[in-house]
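Next up: just one chain, as structure tokens, the form predicted alone.
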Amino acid sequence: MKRLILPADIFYEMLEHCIGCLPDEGCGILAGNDSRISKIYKMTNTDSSPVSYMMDPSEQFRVMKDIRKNGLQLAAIFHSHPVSEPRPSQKDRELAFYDDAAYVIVGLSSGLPHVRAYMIKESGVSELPVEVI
């Protein structure tokens, strides 16, 4: 992947969710095919925590049903950051399972959220562009 084109409505959604989800961090599920993202599936953060997030596993579960039978791919996992820059933590990079998923986190710590994206492999982390159509 060597960009990541979210439509105006699916991004804002996807700040909206984020920014919801304060004090604590927000996280979701893009799907689209290739780079170009066309379902967003907001999902709940069982950590409840401002500083990490773990997905329901069975919310999980039926999104992969849902993007499947949609003929979709998992195209990228969002999260945010409330207290922090969006930049990949230690905790990010440890948990980044899925190669060929781009991982975007929401900056929300400068009052204005900032989004970026990146490919985390074991090899390491590359920032994505984001576009925004």
Second form
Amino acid sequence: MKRLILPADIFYEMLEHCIGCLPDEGCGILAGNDSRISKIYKMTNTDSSPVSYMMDPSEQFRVMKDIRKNGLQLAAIFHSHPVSEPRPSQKDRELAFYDDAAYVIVGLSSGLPHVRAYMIKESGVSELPVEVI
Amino acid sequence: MAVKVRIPTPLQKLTQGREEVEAKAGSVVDVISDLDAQFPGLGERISENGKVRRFVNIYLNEEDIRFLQAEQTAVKDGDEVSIIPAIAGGSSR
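Would you mind giving the form predicted in complex with its partner chain, to go alongside the form predicted alone above?
Time for the whole complex; same chain goes first.
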């Protein structure tokens, strides 16, 4: 994936979800075809923590089935960093099992939200441009 | 008839890109052993010393095996097993 294309309504829904989860981290899944996102799944963070997230496994199971049923792909995974910069932490890198998906981080530590996207692979981390359309 | 196993995208590199494979019935541990025999390296990505890894969730049909008999859950012919790596992380480290 070379870039992530997000419709504006999905982009703002993602931000609203992350802001609504404060002070905890918010998380979710963005589904689509290749880099173009067409569906957002707002997920429950079972860690309920400002510095950690774990998607509810049963919600995740249902979402995976829904993505398949709709002929989409798990294109990106998003979560927020309420108290730090939107860069993958060591924990984010260690737990990035879905190396074909983009990892979107919504930074909420300074005024306006900052959204960054990365490919996190064993070989390294690279940033992707995010286009809001 | 065998057991149908759904392989998540990150592990499809080990199954020649196949999203669905088959395994012999038995316990969940037996299914993982059979998968590893067919696709070397797959077993260690799912379990370690007979225990499913912490960040891997396994479903038997619609049920999380942690709410059944975990690794000893019986899997019958015709059942569907889904292997789903957890999605987790955070800014803590």
